[in-house]
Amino acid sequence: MNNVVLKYVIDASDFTRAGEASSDVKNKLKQMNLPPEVIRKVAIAMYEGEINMVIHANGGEITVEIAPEGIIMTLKDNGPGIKDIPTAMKEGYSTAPDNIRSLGFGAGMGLPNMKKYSDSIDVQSEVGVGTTVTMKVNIA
(Lines of atoms letter the chains of each structure in order from A and count residues from 1; the text may use other names and numbers.)
(Lines give C-alpha, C1' and ligand atoms only; values in the text may rest on other atoms or scores of the structure.)
(Ligands and ions follow the chains in the order given, each with its own letter.)
Protein backbone atom coordinates (compact mmCIF):
# COMPACT_ATOMS: atom_id res chain seq x y z
CA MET A 1 0.00 0.00 0.00
CA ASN A 2 1.32 3.41 -0.95
CA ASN A 3 0.90 6.24 1.52
CA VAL A 4 -2.29 8.22 1.01
CA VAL A 5 -2.54 11.84 2.16
CA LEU A 6 -5.91 13.51 2.68
CA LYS A 7 -6.44 17.18 3.54
CA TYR A 8 -9.50 18.88 4.98
CA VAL A 9 -10.36 22.49 5.79
CA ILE A 10 -12.54 22.82 8.88
CA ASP A 11 -14.80 25.88 9.04
CA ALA A 12 -15.20 27.79 12.28
CA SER A 13 -18.53 27.46 14.11
CA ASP A 14 -20.10 25.39 11.29
CA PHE A 15 -21.87 22.70 13.30
CA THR A 16 -23.90 21.60 10.27
CA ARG A 17 -20.72 20.30 8.59
CA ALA A 18 -18.79 19.31 11.73
CA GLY A 19 -17.83 15.66 11.45
CA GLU A 20 -17.78 15.50 7.65
CA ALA A 21 -13.99 15.12 7.47
CA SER A 22 -13.85 12.30 10.03
CA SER A 23 -16.77 10.58 8.30
CA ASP A 24 -14.97 10.82 4.94
CA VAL A 25 -11.79 9.32 6.42
CA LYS A 26 -13.82 6.53 8.03
CA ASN A 27 -15.39 5.66 4.65
CA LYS A 28 -12.01 5.70 2.88
CA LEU A 29 -10.48 3.41 5.53
CA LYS A 30 -13.41 1.00 5.10
CA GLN A 31 -12.78 0.96 1.33
CA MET A 32 -9.14 0.08 2.08
CA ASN A 33 -10.35 -2.89 4.17
CA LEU A 34 -8.49 -1.80 7.29
CA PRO A 35 -9.35 -3.53 10.57
CA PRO A 36 -12.65 -2.30 12.09
CA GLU A 37 -10.98 -1.43 15.42
CA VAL A 38 -8.44 0.78 13.61
CA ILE A 39 -11.25 2.52 11.71
CA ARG A 40 -13.23 3.03 14.91
CA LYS A 41 -10.28 4.56 16.77
CA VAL A 42 -9.41 6.90 13.89
CA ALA A 43 -13.03 8.00 13.43
CA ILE A 44 -13.54 8.80 17.13
CA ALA A 45 -10.18 10.53 17.67
CA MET A 46 -10.51 12.62 14.53
CA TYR A 47 -14.16 13.53 15.17
CA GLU A 48 -13.29 14.80 18.66
CA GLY A 49 -10.48 16.91 17.22
CA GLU A 50 -12.66 18.20 14.42
CA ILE A 51 -15.37 19.28 16.87
CA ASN A 52 -12.77 20.99 19.07
CA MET A 53 -11.58 22.93 16.02
CA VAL A 54 -15.14 24.09 15.31
CA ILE A 55 -15.90 25.02 18.94
CA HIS A 56 -12.63 26.53 20.14
CA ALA A 57 -10.19 27.22 17.36
CA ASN A 58 -11.84 29.18 14.54
CA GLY A 59 -11.53 26.10 12.33
CA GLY A 60 -8.28 24.91 10.82
CA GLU A 61 -6.76 22.19 8.67
CA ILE A 62 -6.54 18.44 9.12
CA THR A 63 -4.02 16.30 7.27
CA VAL A 64 -4.40 12.52 7.41
CA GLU A 65 -1.58 10.28 6.26
CA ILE A 66 -2.49 6.63 5.78
CA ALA A 67 0.62 4.45 5.75
CA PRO A 68 1.13 0.69 6.10
CA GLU A 69 2.18 1.07 9.74
CA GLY A 70 -0.53 3.49 10.83
CA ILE A 71 -2.71 6.52 10.34
CA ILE A 72 -1.31 9.90 11.35
CA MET A 73 -3.77 12.76 11.86
CA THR A 74 -2.41 16.30 12.16
CA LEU A 75 -4.89 18.96 13.24
CA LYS A 76 -3.59 22.52 12.98
CA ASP A 77 -5.44 25.68 13.89
CA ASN A 78 -4.83 29.37 14.41
CA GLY A 79 -7.11 29.56 17.42
CA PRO A 80 -6.51 31.04 20.87
CA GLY A 81 -4.20 28.23 21.95
CA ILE A 82 -4.38 26.10 25.09
CA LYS A 83 -3.05 27.78 28.23
CA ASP A 84 -2.69 24.63 30.33
CA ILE A 85 -2.42 21.41 28.31
CA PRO A 86 -2.29 19.00 31.30
CA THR A 87 -5.52 20.49 32.68
CA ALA A 88 -7.15 20.48 29.24
CA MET A 89 -6.37 16.75 28.97
CA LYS A 90 -8.51 15.99 32.06
CA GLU A 91 -12.01 14.56 31.56
CA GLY A 92 -14.69 17.15 32.17
CA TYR A 93 -12.49 20.24 31.77
CA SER A 94 -14.03 22.57 29.21
CA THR A 95 -13.80 26.19 28.16
CA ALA A 96 -16.84 25.91 25.88
CA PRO A 97 -19.35 28.75 26.30
CA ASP A 98 -22.94 28.08 27.40
CA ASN A 99 -24.36 28.44 23.87
CA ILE A 100 -22.10 25.57 22.71
CA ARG A 101 -23.00 23.44 25.73
CA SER A 102 -26.70 23.98 24.96
CA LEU A 103 -26.07 22.28 21.60
CA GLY A 104 -24.74 19.20 23.41
CA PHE A 105 -21.06 19.92 22.87
CA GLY A 106 -18.34 21.11 25.22
CA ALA A 107 -18.54 18.39 27.88
CA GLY A 108 -14.78 18.33 28.29
CA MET A 109 -14.19 14.95 26.63
CA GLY A 110 -12.53 16.09 23.39
CA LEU A 111 -8.83 15.89 24.27
CA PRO A 112 -9.29 12.97 26.70
CA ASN A 113 -11.07 10.96 23.98
CA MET A 114 -8.45 11.95 21.41
CA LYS A 115 -5.83 10.51 23.77
CA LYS A 116 -7.91 7.42 24.61
CA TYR A 117 -8.58 6.45 20.99
CA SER A 118 -5.12 7.12 19.53
CA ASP A 119 -1.98 5.11 20.14
CA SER A 120 0.05 8.29 20.51
CA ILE A 121 -0.81 11.97 20.79
CA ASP A 122 1.28 15.12 20.80
CA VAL A 123 -0.28 18.49 21.63
CA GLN A 124 1.72 21.62 20.87
CA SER A 125 0.10 24.95 21.62
CA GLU A 126 1.01 28.59 21.96
CA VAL A 127 -1.49 31.04 23.42
CA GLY A 128 -2.51 33.60 20.81
CA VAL A 129 -0.95 31.56 17.98
CA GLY A 130 -2.74 28.21 17.78
CA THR A 131 -2.56 24.51 18.44
CA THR A 132 -1.26 21.50 16.54
CA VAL A 133 -2.38 18.04 17.62
CA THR A 134 -0.73 15.01 16.05
CA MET A 135 -2.33 11.63 16.68
CA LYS A 136 -1.36 8.19 15.43
CA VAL A 137 -3.37 4.99 15.30
CA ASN A 138 -1.23 1.93 14.61
CA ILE A 139 -2.30 -0.69 12.09
CA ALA A 140 -2.01 -4.28 13.39
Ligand SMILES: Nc1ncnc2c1ncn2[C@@H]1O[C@H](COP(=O)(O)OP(=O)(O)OP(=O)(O)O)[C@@H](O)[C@H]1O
Second form
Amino acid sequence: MNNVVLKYVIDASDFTRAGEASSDVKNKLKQMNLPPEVIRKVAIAMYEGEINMVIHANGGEITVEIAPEGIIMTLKDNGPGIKDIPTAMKEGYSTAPDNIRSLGFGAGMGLPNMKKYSDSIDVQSEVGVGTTVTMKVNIA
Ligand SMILES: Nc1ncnc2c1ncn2[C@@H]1O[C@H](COP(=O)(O)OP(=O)(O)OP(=O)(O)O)[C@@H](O)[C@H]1O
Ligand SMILES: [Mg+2]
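What would the structure be for the form predicted in complex with this ligand, rather than the form predicted alone?
What follows is the whole complex; the chain from before opens it.
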Protein backbone atom coordinates (compact mmCIF):
# COMPACT_ATOMS: atom_id res chain seq x y z
CA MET A 1 0.00 0.00 0.00
CA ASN A 2 1.25 3.51 -0.80
CA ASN A 3 1.86 6.00 1.98
CA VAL A 4 -0.95 8.47 2.57
CA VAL A 5 0.04 12.13 2.06
CA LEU A 6 -2.14 14.95 3.39
CA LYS A 7 -1.55 18.63 2.57
CA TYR A 8 -2.97 21.68 4.33
CA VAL A 9 -2.68 25.38 3.62
CA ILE A 10 -2.66 27.24 6.94
CA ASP A 11 -4.43 30.57 6.71
CA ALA A 12 -3.45 33.06 9.40
CA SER A 13 -6.11 35.66 8.59
CA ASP A 14 -8.89 33.82 10.42
CA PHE A 15 -7.94 32.93 14.00
CA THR A 16 -11.15 30.95 14.55
CA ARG A 17 -9.87 28.31 12.10
CA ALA A 18 -6.51 27.81 13.85
CA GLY A 19 -6.11 24.14 14.75
CA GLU A 20 -8.41 22.79 12.03
CA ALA A 21 -5.63 20.99 10.16
CA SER A 22 -4.35 19.11 13.22
CA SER A 23 -7.90 18.21 14.17
CA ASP A 24 -8.51 16.84 10.65
CA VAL A 25 -5.33 14.73 10.86
CA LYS A 26 -6.42 13.43 14.27
CA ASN A 27 -9.77 12.29 12.80
CA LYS A 28 -8.12 10.63 9.81
CA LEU A 29 -5.64 8.74 12.03
CA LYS A 30 -8.57 7.56 14.19
CA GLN A 31 -10.34 6.26 11.08
CA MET A 32 -7.14 4.37 10.19
CA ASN A 33 -7.21 2.73 13.64
CA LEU A 34 -3.71 3.84 14.59
CA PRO A 35 -2.68 3.41 18.24
CA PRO A 36 -4.26 6.10 20.50
CA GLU A 37 -0.84 7.09 21.90
CA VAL A 38 0.47 7.73 18.38
CA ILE A 39 -2.60 9.82 17.55
CA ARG A 40 -2.25 11.82 20.76
CA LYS A 41 1.42 12.62 20.09
CA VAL A 42 0.75 13.66 16.47
CA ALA A 43 -2.25 15.78 17.47
CA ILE A 44 -0.38 17.70 20.18
CA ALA A 45 2.85 18.20 18.21
CA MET A 46 1.06 19.27 15.04
CA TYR A 47 -1.41 21.55 16.86
CA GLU A 48 1.44 23.49 18.50
CA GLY A 49 3.25 23.83 15.18
CA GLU A 50 0.09 24.89 13.38
CA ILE A 51 -0.66 27.56 16.01
CA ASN A 52 2.91 28.84 15.75
CA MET A 53 2.46 29.27 12.00
CA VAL A 54 -0.70 31.28 12.64
CA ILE A 55 0.59 33.54 15.42
CA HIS A 56 4.25 33.95 14.45
CA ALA A 57 4.53 33.36 10.72
CA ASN A 58 1.36 34.49 8.93
CA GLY A 59 0.45 30.93 7.93
CA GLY A 60 2.11 28.38 5.70
CA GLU A 61 1.79 24.83 4.51
CA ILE A 62 1.72 21.49 6.34
CA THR A 63 2.37 18.10 4.77
CA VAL A 64 1.65 14.93 6.72
CA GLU A 65 2.93 11.62 5.43
CA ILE A 66 1.54 8.47 7.00
CA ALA A 67 3.90 5.54 6.50
CA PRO A 68 3.77 2.08 8.10
CA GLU A 69 6.69 2.98 10.39
CA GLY A 70 5.58 6.43 11.41
CA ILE A 71 4.05 9.82 10.71
CA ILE A 72 6.16 12.63 9.29
CA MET A 73 4.90 16.20 9.61
CA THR A 74 6.54 18.99 7.61
CA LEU A 75 5.49 22.53 8.54
CA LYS A 76 6.80 25.19 6.20
CA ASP A 77 6.27 28.93 6.42
CA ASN A 78 7.60 32.10 4.86
CA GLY A 79 7.41 34.03 8.11
CA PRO A 80 10.07 36.13 9.88
CA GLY A 81 12.21 33.13 10.80
CA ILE A 82 13.75 32.30 14.19
CA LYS A 83 17.05 34.01 15.00
CA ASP A 84 18.14 31.76 17.88
CA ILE A 85 16.61 28.29 17.65
CA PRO A 86 18.10 26.83 20.90
CA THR A 87 16.62 29.78 22.85
CA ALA A 88 13.25 29.46 21.11
CA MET A 89 13.17 25.77 22.10
CA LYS A 90 13.46 26.63 25.82
CA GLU A 91 10.41 26.39 28.08
CA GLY A 92 8.96 29.81 28.78
CA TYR A 93 10.60 31.69 25.91
CA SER A 94 8.04 33.64 23.89
CA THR A 95 7.92 36.74 21.73
CA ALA A 96 4.11 36.66 21.55
CA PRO A 97 2.64 40.18 21.86
CA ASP A 98 0.02 41.12 24.48
CA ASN A 99 -2.99 40.72 22.18
CA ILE A 100 -1.94 37.12 21.48
CA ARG A 101 -1.28 36.43 25.17
CA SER A 102 -4.78 37.66 26.01
CA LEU A 103 -6.07 34.81 23.81
CA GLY A 104 -4.21 32.30 25.98
CA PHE A 105 -1.12 31.76 23.84
CA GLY A 106 2.44 32.82 24.58
CA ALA A 107 3.46 30.56 27.48
CA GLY A 108 6.53 29.55 25.48
CA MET A 109 5.57 25.87 25.68
CA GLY A 110 4.78 25.11 22.04
CA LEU A 111 8.24 24.18 20.75
CA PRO A 112 9.19 22.31 23.98
CA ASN A 113 6.00 20.26 23.65
CA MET A 114 6.65 19.62 19.95
CA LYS A 115 10.03 18.19 21.00
CA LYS A 116 8.51 16.21 23.87
CA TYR A 117 5.68 14.62 21.89
CA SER A 118 7.58 13.81 18.69
CA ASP A 119 10.23 11.10 18.38
CA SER A 120 12.42 13.41 16.30
CA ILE A 121 12.29 17.11 15.49
CA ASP A 122 14.33 19.26 13.16
CA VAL A 123 13.97 23.04 12.96
CA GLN A 124 15.48 24.90 10.02
CA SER A 125 15.06 28.65 9.93
CA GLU A 126 16.46 31.70 8.22
CA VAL A 127 15.62 35.21 9.39
CA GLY A 128 13.54 37.01 6.77
CA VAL A 129 13.02 33.83 4.76
CA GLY A 130 11.01 31.40 6.88
CA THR A 131 10.97 28.30 9.01
CA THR A 132 10.57 24.60 8.30
CA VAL A 133 9.86 22.21 11.15
CA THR A 134 9.98 18.47 10.49
CA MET A 135 8.67 16.10 13.15
CA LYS A 136 8.32 12.36 13.19
CA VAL A 137 6.20 10.17 15.45
CA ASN A 138 7.09 6.49 15.26
CA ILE A 139 4.47 3.77 15.09
CA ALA A 140 5.38 1.05 17.63
N1 LIG B 1 7.05 29.40 12.81
C2 LIG B 1 7.67 30.35 13.50
N3 LIG B 1 8.12 31.46 12.89
C4 LIG B 1 8.77 32.42 13.59
N5 LIG B 1 8.99 32.36 14.92
C6 LIG B 1 8.56 31.27 15.58
C7 LIG B 1 7.87 30.21 14.92
N8 LIG B 1 7.59 29.25 15.84
C9 LIG B 1 8.08 29.68 17.00
N10 LIG B 1 8.66 30.91 16.87
C11 LIG B 1 9.37 31.70 17.91
O12 LIG B 1 9.72 30.83 18.97
C13 LIG B 1 9.12 31.29 20.18
C14 LIG B 1 8.76 30.09 21.05
O15 LIG B 1 7.73 29.31 20.43
P16 LIG B 1 6.75 28.45 21.35
O17 LIG B 1 5.76 27.79 20.50
O18 LIG B 1 7.59 27.58 22.24
O19 LIG B 1 6.07 29.55 22.29
P20 LIG B 1 4.89 30.58 21.96
O21 LIG B 1 4.27 30.23 20.63
O22 LIG B 1 5.43 31.95 22.07
O23 LIG B 1 3.87 30.29 23.13
P24 LIG B 1 2.89 29.00 23.28
O25 LIG B 1 3.27 28.03 22.21
O26 LIG B 1 3.14 28.45 24.66
O27 LIG B 1 1.51 29.54 23.11
C28 LIG B 1 7.94 32.12 19.75
O29 LIG B 1 7.52 33.05 20.73
C30 LIG B 1 8.51 32.80 18.50
O31 LIG B 1 9.38 33.86 18.85
MG1 LIG C 1 3.66 28.29 20.25
